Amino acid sequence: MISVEEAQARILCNSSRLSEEQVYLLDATGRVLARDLRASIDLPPFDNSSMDGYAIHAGDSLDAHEAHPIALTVDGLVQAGHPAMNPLPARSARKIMTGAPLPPEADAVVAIEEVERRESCIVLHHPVKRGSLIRQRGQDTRQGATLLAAGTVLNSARIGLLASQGVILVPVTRKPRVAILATGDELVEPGQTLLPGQIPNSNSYALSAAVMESGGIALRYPAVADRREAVAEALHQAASEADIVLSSGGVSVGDYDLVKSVLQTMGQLDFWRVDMKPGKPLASGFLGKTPFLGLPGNPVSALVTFELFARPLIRSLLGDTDWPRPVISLPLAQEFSEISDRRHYVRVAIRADANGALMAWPTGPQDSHLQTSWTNAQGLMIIPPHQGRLPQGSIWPVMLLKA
């Protein structure tokens, strides 16, 4: 068996950043950026005013206190989207809206709370700092400079800088067509009236969500039948067709787990076992130049491996420069007992406790078929192998299944 560290690492040494292709703005949000974009334009593209008020020479209010105001007459109005084309001429303000170009030879802002209207006039009773109260050109970003370097996720404030940008077609890595299918003769299509021995074929559905939450494009298979030459036919068709291909079931060491065998004749097997729980047989490896993740049957076992490896191959091919999930320290709720020989993967929900604390709570029995303690899962705690009982209020590292 080989660690969960080597087999992530072995398992993405060969990937590379798909091909880019461009899509309207909108369209490209959860994608990630294929190449650098640069700043067009400097942002803000003018100086303008940060707040409604009066738009002065600074100097002009130094000598400003309470025992001797200054008047400034009032010269007329500047709105957004109206640039101001006079001259502000001395001892005089302009009225400003928020957002509007500052009129030549200003150089501050006062806002209106700030000042006393005497008719034609302001009154100022304490000096303006020159730039107060005004947003300089450039200030967010300058023309030429690196607006957003290649493999960011685009999410709604990065779509609204490129928007600010005049931007309207984004270059984004294409997304990942990932094959999905499932072995065993006891799988039939949910909806299907189930006959003795028969489950539904929950695995091809859960793994397409995951992928397409991942960012890729799933392609689901019909159930593949336990028969050496259904699986070889199947694995063939789905190498030809996707950038990965992921099975679920046939990769332990049964009568009837096939596509282990079936993989190292027609392809290439790297490695097929992981030390950890759930999901100890794992195989990897090739089908031709197309990667191949062979994922246990157990529900729980395969989304625990596809989060540790199909997850990291798929952001891998997208060019995510960030995808490993974040790990934080959180103590244990109530006692756990953990007596397995290899790293554990425990399913967790995350709450606070009376005193508004995070702590990690077990989802339940861990046993690698019981889907439901998966669904109420927000993290994965990381247990070191034989722990033996984990005392409530112990602390361990949790990975967090959403970032």
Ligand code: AMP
Given for the second form:
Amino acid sequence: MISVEEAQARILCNSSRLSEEQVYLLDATGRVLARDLRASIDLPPFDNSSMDGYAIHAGDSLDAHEAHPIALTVDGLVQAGHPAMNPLPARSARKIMTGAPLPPEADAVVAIEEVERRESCIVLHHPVKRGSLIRQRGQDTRQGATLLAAGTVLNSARIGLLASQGVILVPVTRKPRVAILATGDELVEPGQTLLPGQIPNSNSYALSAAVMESGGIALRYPAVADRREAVAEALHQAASEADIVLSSGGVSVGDYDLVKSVLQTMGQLDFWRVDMKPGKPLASGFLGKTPFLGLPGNPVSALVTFELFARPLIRSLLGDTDWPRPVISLPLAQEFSEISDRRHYVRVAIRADANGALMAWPTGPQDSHLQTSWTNAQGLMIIPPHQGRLPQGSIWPVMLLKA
Ligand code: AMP
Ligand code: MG
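Please show me the structure of the same protein in the form predicted in complex with adenosine monophosphate, now that we have looked at it in the form predicted alone.
The complete assembly is shown below, putting the previous chain first.
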């Protein structure tokens, strides 16, 4: 039995980033940038006003004082979206709107609210500093500087940054195609009438959704019967169509748990069993060159092992440089007494107590068939093996399930 860290390292060591494709800017939302992008223009592209006001020469205002106001002649107006016209003459002011280009030779802007308007003049009662209310060209980004690095996940802020650079086609890593094979004679499609002993194939749907949430394309296959030839045929087909093959069920020690031995015959088993609860029976290996993860069948085990092993693999094929979930320390809101001889990933809800301090609440009994223990969780509290009862208030690391 190997540790979670070793299992992760072995799964990721052979994974390399997939090829890139160009997508339209908005379709790049949530995708991973495949190459460093450099700024093609300065941002802001020109000096401009940060408020509605008057562009002036700061030097003209040096001696302004409550007792000695200074009047400047208003020589026109610059509107956003229009050029600034001729240079600003001495002892003049030009009305300027937010975002409008600064007239040549002007070096400060004074806000409308700060001046007194008298017919064709403005009157200043105090000096204005050079550079006031001016957004300088290149202050945000300089032409040629790295704008976004390869491996960055494109969110709304970054999409906006690309748009302001005029980028409309974005090089992103293509999405990994992830085959999902659920095994088990008991499985029927959700919605079908259940005969005695049958259950809906919920893992196929849960794992497909998890693949999509992780940035992959889910290829959902029909449930596979617990027969050696059926498992072999399904694995063979999936490996030829996908970048990653995931299965659920059939990796434990039951008489009909065939996935591991079929994998050994058709491909290569790298390891089986990880020191964790839930999810000990995890089989990892290759079908030809295609990475394969045999996830356990219990619904919570399937999703927890997906989170710890399949999601990192998908993110690293995408070239995401920042895939690990944040881990924070949180106190237990109540005593926890389920003792485990393996590292226990306890599903917890995270809520503030009456004083506003964040606490972790175990989501009820933690058996791996109890789906609500997972649906109500926002984090996984990581408890080392062989702990006794964990007292209320004791502090443990919690992996956050959403960044
Ligand atoms: P197994 O590892 O195949 O023995 O499955 C362990 C448990 O998970 C059994 O109770 C199965 O019925 C259940 N299970 C296996 N596959 C699925 C699935 N696709 N959807 C829901 N439950 C499943
Ligand atoms: Mg089974």
